[in-house]
Each structure stands twice: as structure tokens, then as C-alpha cells.
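So this first bit is one chain, no partners, the form predicted alone, shown in C-alpha cells.
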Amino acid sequence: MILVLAKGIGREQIESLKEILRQEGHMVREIGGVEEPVLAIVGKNYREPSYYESLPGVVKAVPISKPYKLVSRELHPDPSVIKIGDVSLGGDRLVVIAGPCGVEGRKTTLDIARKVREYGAVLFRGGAFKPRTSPYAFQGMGEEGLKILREVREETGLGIVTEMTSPGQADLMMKYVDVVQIGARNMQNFELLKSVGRIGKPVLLKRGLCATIEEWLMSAEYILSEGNDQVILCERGIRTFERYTRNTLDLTAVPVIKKLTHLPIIVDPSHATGIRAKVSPMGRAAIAAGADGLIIEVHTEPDKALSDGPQSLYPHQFEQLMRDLYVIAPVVGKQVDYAYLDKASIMKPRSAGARPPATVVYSGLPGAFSHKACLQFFGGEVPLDNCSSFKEVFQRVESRQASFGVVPVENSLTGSVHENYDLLLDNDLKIAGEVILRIKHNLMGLSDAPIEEIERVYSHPQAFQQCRDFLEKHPDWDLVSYKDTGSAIQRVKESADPREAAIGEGAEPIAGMTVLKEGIESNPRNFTRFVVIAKDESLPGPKNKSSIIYSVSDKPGALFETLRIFSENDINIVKIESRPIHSRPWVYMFYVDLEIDLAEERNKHIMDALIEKTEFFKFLGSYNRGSQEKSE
């Protein structure tokens, strides 16, 4: 049942009317993310939802029509985000689970764990005790196997997740691991999802062998019934009629996953298949359908392991598995994070006392595109400020104000965005990274308004230009430029008028509105590339592009003479674009993006001829363009 509130509502009043249902024998839920204070009540003993509309504070009571009731999204309108020590899965950043089958020894897990690692894995998969169809197959290594698991968690910093198939496990779980794993077989052992639900660590429930969707939802029910709201779903195949692979994986599940509940999924194409070379297609195919990550077997030696060697990635498959994901991840509005782990060590406190978490902003609200690309780049454990404008993102971040500032600098169907390159010459700070971003473009209005009757759309100037063809069709309908597409869709919101509409990315932010009409952007390669500027802070990682600034005396050749330092060491130019200085007309700036780290030791000499050959310049850092590849 969920109970919505009264606005206005005191907190003193809420904390009193859920004593009363917790007497009932009700399981009381606040929900957060929503206008009205809203309580989900969950219990065996329900009345009329009349009762429930008596009681005092009590506006509306709304039965949850699904079996399963706190899994269901009817409870939990927003999606979960499941937090594993620095890893948040269900965000924006795609998490993947790498490593072998079972734990079979120290040297052999380490030397896996440190390729998954550097290949962009997040957390850490292997198993201590195996569930075996044999009796005399391996069974794993027990607490020896756990012991193994600790000590890559203390080299690496991989979380680690492994499966318990016993209910006395329990004390071990809570000793070694970040995240107990219920295998297929166990799915519906209800007294071992019980004892999982008490420890209260991450849960990641695997479907099992046969199950329906609705049986697994319940599964999950049992655990978060105990109290455990940590519960991730992965589908891992199921079993069919079909031989040509282990198991039959079930990609629809996803999408179906995510309208019914809350909980994030993961998928498992290492035993959906059981085949190597199936592994990476159908990995590719579950973050095409919507999946929040994977989980991988890999191995140094697949022939050799004791369980799974002819499903398990090497590691250079793995490696390249992971690159495939960097381009599809943007396409469904995710990023694969190589830096996942090192940027979040910088980004906290390291102990008491230490200086506070570094600060992040932005320009625009929450919900606009800089928003989505701030959580894409550091999560959402970060705090994120907003600003007003750009100008103000590069003065908070040159007082020392905030750490890093995010700004977008460039369209793929638009083109630069002339003012940040301005204030790149114009500000003493450096990029420090970059973030490429999907633009998917929607139309939104009132949830009641029809779009014939639209007479006014507000947006950022670049949204108009990258929806031009959508907008022709429509030539009575005013612009009206905004300085951001967030703020746009407040305005429609605010004014409550049917008539008006904005274009943005999606509604979910902004309570009230809806998509009227579905990516209206002239071209669906539609990207926006967003750098990360700092005063002096440096994010980890190698450092494989640079972005330079400079100017040449007006002479022929004088530009050609800059290029050749280029061509002569073989240094690939990513972008050049040339800007008026505001001072000297007819005069210009050439901004300039390389494929290669400039403040490298090794590399000074191509610098110095720069300057040498420039009458300005200006190094603006260097920096992880995003793919793995690293400097020679």
C-alpha cells in the first residue's frame, strides 16, 4: 500500500502516524524523489484503503497491485543505486564483474585480477565455495579461497563478489566479501535468501535455471522483506529446449527488468553461453538492450582452470570486450570508466580531518546534459553544485572554489561552443579530462497538453539547431532561447500552460511533465564532448591526448611550420579550429587537440619547437581522451 501525505506535513506528524502502522504489524518505507511525502506500507495484515485515508495526515491510500511489493516500482518510482565500497551500480557509469569461475590459487587470481583491473573492471568475481552438478568436481577453496579474494581486494581495490550456497557461510561472508552472490540453483533456497537479507551486505540474485521473471522478483522480495534494499538482479540464461549453448539468455528480461522494478540487472553472458566466442557478442548486445554492467569469467590460462575454462574471456579478449562497451555505452546513456577506482580515491577524504570531498560544478540545473555528464565522469558521490553560466563554472574553479568544473566545448552536428574556448584562453586552468555524451533530444510538455496545440517551445540555442528538421515542420511555433535545457523545462513546467513546450532529454528530473514527442534531433550521431577543468588538481590515470592554444606570426608558411613538428613526430591531430582574438581583428588563435601526453619528459623537445615556431602559446593539459590505449 502506499500512503501519500498531506503537503506540508510536519515530520513530527509523519514520525507519528508510522508508530501507529509499525503497531499494526505493518513494514514501514519513506519514499524519497517525489513532491509529496509518501509512506509504502507492506505487511500481511492490510484494511480498506479507507482506514488508511482516516488516519491523520493520510491524503490517499493506493494499493500495489503486484505480488511482489517491495521490489516493485509502484513502491520506488526511482531506479536504486546500490553502493560497493567506491562503486555505485545502477548509475550512470557502466559496472563490470571480472574474473575466474572459482578461486584456484594466489598466484593465478592476483595475476587476473591485476589485467581485469587494468583493463577497466570495477569489482571482482571469483568463487570460494562452488555449487557443482558432479559431486566430484571442484568445488572451490573454502575459507583459503576467501583469504585469496582479501588480499586482491588490498592490492587492487577491486571490490570482491562471491557466492555463498549455505546459510552457515554467513560470519565468513561478512569477514571477506563486498558482495554475497546467490547462484541460479539457489535462487528460490528461501531460507539462505533470509539469512542474506540479515547480513546486509550487497546481494546479486542470479535467475535461476527456469524461473520466470515473477518468480525472481520474488526471490528478490524475500531478501528485501529482511531488510536488505541492496539487491542486484542478474540474468544468466535459463534453460530451453536450445543446445547449441549452455543456456538460453534471455536479453528481453532487461527491459522488462527495468519497467517493473526498481533494482538494477546485470548480465552473466559467460554462463548464458558457455561459449568464449559467444561471450563478447552477447555482452554487447545486453548494454545495447539496457543492462547497468556484466559479469565476466576471465582467465590466464582457460585450459588449465578448474571450472568454466571454455566460457572464460582471455584477458586480452577481455580487453577488447571492454573498448566495444566504451562505444556502445554513450549510445544508452552510460560511459565505461577506466579511472573508476582511481578517481574516487582522490575524490574523498582519505581520514579525519583531511580536506572535504572535492566539489564539482556545472552550468545549468539538475537534469540539464552538464548535469548528466558531471555524474558520468564522477559518479554521484561527489557533490555537484550548479551555476548560472559558464563564465561562472571557470571563476568558482579559478578562486579555488570548487575543484573541478565540467563545461561542454564541442558538437558533433553543431560544432564548438565558441564562449568555453574563449574562456580557455581567457582562464589559467588546464583540462584535466573528458566526457563524450549522447544528445537524444525529446520535446516535453504537460502531461495533459497535445502537441497540435503547442505555440511556444523554449531551449537552448543549440538544442534549436540540433532539432532544425523537426522544428521546420512546425514554422508557427515561437522559439524562445534559454540559457540551458533544464532550465527550459522548468519554465514549461512553472507556467503550467498547455501551450508551451521545451526540448531537453527526458523527464524524469522534473515531476509533471512528459516526452510528447521522442528524439527530435536532426541525426541520432548526435554527441557533445565536455572537458573537466581544474586550477591545479590532476585526475589518475595514463594521459594519452593534449589540447593547445597558440598563434603565428603573419608570414607564409608560418602555420605550416607548426604542422611539420607534428607530421615530423608522427603526432596525430585530433582537432584544429582557428578564433579571432577579441583584441586584434583579422588576427587569430589556433586551438589545436593531439593525440599524445605534451607534459611528458620524453616529449619537452616537441613542445619547445612549438613555442619556438609560435608567437603565443598556451598548453591547456593533458589528459584521458576515454579509450585504454596508452601513450608509448
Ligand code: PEP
Given for the second form:
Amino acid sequence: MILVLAKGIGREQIESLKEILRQEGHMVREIGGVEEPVLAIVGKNYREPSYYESLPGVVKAVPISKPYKLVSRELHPDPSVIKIGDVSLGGDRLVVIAGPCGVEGRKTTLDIARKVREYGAVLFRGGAFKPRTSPYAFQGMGEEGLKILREVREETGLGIVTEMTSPGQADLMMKYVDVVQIGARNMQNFELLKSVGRIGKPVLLKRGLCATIEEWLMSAEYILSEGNDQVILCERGIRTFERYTRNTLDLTAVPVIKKLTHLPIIVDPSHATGIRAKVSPMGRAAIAAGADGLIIEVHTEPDKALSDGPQSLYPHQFEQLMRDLYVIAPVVGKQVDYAYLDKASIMKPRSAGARPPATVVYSGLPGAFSHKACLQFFGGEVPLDNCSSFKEVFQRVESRQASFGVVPVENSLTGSVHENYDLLLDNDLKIAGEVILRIKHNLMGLSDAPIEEIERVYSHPQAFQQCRDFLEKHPDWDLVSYKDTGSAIQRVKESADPREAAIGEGAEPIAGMTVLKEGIESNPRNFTRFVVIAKDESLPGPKNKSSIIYSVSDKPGALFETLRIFSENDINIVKIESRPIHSRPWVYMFYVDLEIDLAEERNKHIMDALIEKTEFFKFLGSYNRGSQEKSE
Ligand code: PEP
Ligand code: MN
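To complete the pair, please output the form predicted together with phosphoenolpyruvate; the form predicted alone was given just before.
Expanding to the full complex; the earlier chain stays at the top.
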């Protein structure tokens, strides 16, 4: 049962209400309601909702219709994000867990760990206790294996995911492990579930071989009911009549789980298929279906693996899978971040002189695309601040009020955001990174507002341009420009006028608003490139792209002389654009993006040659390319 409490109710009153409910035998949870505080009560005996509504401070009592309570979306409408060290599972960045089926020895395990870390895994898997079908098969290395896993964490920074097979291993798990896995065969081992519920570490709960989704969620409920909310569900294939593959991957479970529960879900295509060649296709499909991540078996010598060799990817196959996910993820609003673990260091207070953690500023309201770009690049942990113009973003970074700023510079359909190119020229800031977002526009209106009644639509002018085909079908609508899509949606929510709508992302957190029409952009291949700007902060990770601005003298061949430098040094030009110089009519600056790290010492001669052949030259920074759609 969910109890919605009165707005502005005092702490004392909430506490006494909780006491009354506890005395009646209910388990009581406080959930931070956006507008009003909410209590969730779970127990064996409920009374009629009217009884709870008669208690002081309770406005409304809503029964939860499902047999599972704590895991249900009804109780907790926002998705849960599970924190594992520096990794957040269930947010905007995909989490890929990789490693061998079982820990078999120190060298092999460390070799595999180094490889999967390099290719983008952020957590390491490996069983030390292996529940095997045959009692004669390899049963795992036990505590020796856990010690090797600890070494993996120390050397690579990868958090450790390993299976617990009996409650007696709880102390070992506390000592060595970051995420405790409950294997498919143990999904309904209720004593084990209760035990991991009490451990309080994140739990990876695999779906049982023959379990329905409801049974699986009931098992998760056991863990939550012991007070541990950090549960990650893992679809790993179920037993069907089909014997070609080891199991049948039930990908439908992904959107179903997303609807029924707030808990994140990942997919294990290794155990689902049992066949190496089938792992990557199903891994790609799982991400396209909306999974929050994958768990993949990888082995440097699968032929020698003591378990599950035939389904283990070679490291180079894992690398390719990650590159494919890199391309697929933005389509479903997510990102693969190769510098995930390295970036984490800048989010923490830095020891030398105890500098505070980095802060990031963007322009617009929460929910705007710039906000999403920040979340995808930095994750949800970094302190974010917003302001009302791009100019202010630059100013705040320039004055060191913020460590980083995130601004859009280019859209695949409508071209450059000139204001920001001009600001890059006028300010003394560096580009430190880039992130590319797929821009999907929805027509957002008040819940229950029929589309036929719309008269006025609010949005950013770029969004109107990107939705031209759709808007041409409604020539009678008034289009009102707003500074960003987030504030346009907010304006419609506040006006509460059913004749008004806004174009922006289907910002689900905005209560009371609904998607009247989804995906109205003229071309679905609609991407916006954002750059991360910094004064003196740098970001870890490889740098394979540089941006420069220059002008050349007004004589024949001057531009060609600069282009010759790129050609002679075999440098690919990703973008070149000319922009007028404000104070000098008909004189132009060239904005150029190159596939090279110009700041590297061995490329100094190139930078020198460019300075020599240009009248004005500004190096904007080198950074890691935000998209790998092009092959290397
Ligand atoms: C494993 O992850 O190695 C494993 C044994 O998985 P499952 O429990 O899904 O069979
Ligand atoms: Mn396995």
C-alpha cells in the first residue's frame, strides 16, 4: 500500500505515523515523493484504504496491485540506479561486466582483466564457487580465487562480481567482493536470498532456468524485504523445447521488467546462447532492447577454459562487440564511455591541496538535451549546475566557478551552432571532450490533451527546424520560440492550457505531461555534438581528435598551403567550416577538426608549420572522439 502524505507535513508527524503503522505489523519505507512525501507499507494484513486515509497526515491510500511490492514501479516510479564504487548501473552510461566463467589461475585471470578493462568493461566477473551440473566438474578455487579477484581490483580498478552459493560464504563476500551474484540455479534458494539481503552489497540476481518473470521478481522482493535495495536483475536465458542453443534468451523480459520494476536489468548472452558466435548478436540486441548493461564471458584461451569455454569470447571479439555497442547505444539514449573508470578520479575531492570535486555547468533546465549530454559524459555523480545562456556557461568556466562546461556545437541535420563557435574563438578555453546525443523529439502536452485542440507549440528554433515535415502538416499552429526545449515543456506544464504543447524529449520525470506524438523529427538520424570545455582541467583517456581555428592571408593559395600540411602528414580532416570575423567584413576564420592529437610532442612540427602558414592561429584542444561511426 502506498500512502500519500499531506504537503508540508512535519517530521514529527511522519515519525508518529510510521510508529502506528509499525505497531500494526507493517514494514514501513519512506520514499521521497517529488511533490508530497510518500510512505510505502508492506505486510501480511492490510486494512481497507479508507482506514489509512483516516490516519492523521494521510491524504490518499493506494493499494499496490502486484504480489511483489518493494520492487514494483507502482511504489517507486523512478528507475533505481545501483552504485558499485565509481560505477552507476541503471543510468545513462552502459555497464558491461566481463571476465572468465571461473577463476582458474592468477596469470590468466589478470591477463583477461587487463584486456576487458582496455576494451571498455567497467566490472570484472569470475566465479570462485562454481555450481556445476556434474559433481565431477571443476568446482572453483574458493577463497584462493577470491584473492586473485582482489588482486584484479587492486591492479585494474575493476569492481568484482562473483557468485555466492551458500549463506556460509557471506563473510568471504564481505571481504573480497563488490557485487554478489546469485546464480540461475539458486534464484529460489530463499535462505541464500535472505542472506544476501542482509549482506547489504549490490546483488546480481540471475533469472532461474524455469522461472517466470513474476517468480523472479518475487525473489528480488526477498532481498529488498531484508533491507537491501541494491538489486540488479540479469536475464540469462530460460529452458524451452529448443535445444540448438544452451537456453532461449527471453529478450522480451527487458521491456517487461522495465515496465514492472524500478530495478535495473542486464543481459547475459553468454549463458543464454552457449555458443561463442551467437553472443555478440544477442548482446547487441539486448542493448537495442533497452538493457542497462551486459555480462559477458571472455577468455584469452577459451579452449583451455575449465568451464564454459565454447561460449567465451576471445578478447578481440569482445573489443568488437564494445565498438558496436558504442554505435548502438545513442539510438536508445545511452552511451558507452571508454574513459568511465579513468574519469571517476576527477569527480572526487582531489588529494593534493584537497581541491573540491569537479563541477559541470550547462545551459537550460534539467531535462534539456544539454543536461542529458552532461549525464552521459560525466554520469550522475558529478555536481551539475545550470544557467540561462551559452555565454554564461563560458563565463563560469572562464572564471573557474565551474571546472567544465557542456555546450552543443553541431547538429547532423541543421549544422553548426554558430554562437558557440564564436564563443570558442572569443574565450580562452580548451575543448576537453565531446559527446554525441541522438536527438529524438516528441510533441509533449498535458495529460489527456487531444492533439486536435493544439493551437500553440513552444520549443527551441532548432527543434522546429528539425521537425519541419511534421509541423508542415499543422500549418495553423503558432510556433513560439523558447530558449531551450526543457523550459518550453515546463512552460506548458505550468500554463495548464490544453491548447498548448511543446517539442522536446519525452521528459518522463515531468509529472502531468504526456507524449502526444513520439519521434516527430524529420530524419531519425538526428544527432547533436556537444563539446566539454575547460579552463585548465584535463580529462583522462586517449586523445585522437583536435580542433583549431585559423585565418590565412588574402592571397592565392594561402588556404591550400595549410591544407597541404594535413595532406603531407596524412591527417584526416573531419570538419572544415568558414565563419565571418565580426569586425572585418568579408574576412573569414576557418574552423577545422582533425583526427590527430596535435598537442602530442611528436606532432609539434605540424603545429609549428600551421602557425607559420596562418595569420591567426588558435589551438582549441585535443580530446577523445565522441563517436566511432567511422572505422579507424
Ligand atoms: C555464471 O555466471 O557463470 C553462471 C553459472 O551463470 P548461471 O547461474 O546464469 O548459469
Ligand atoms: Mn559460466
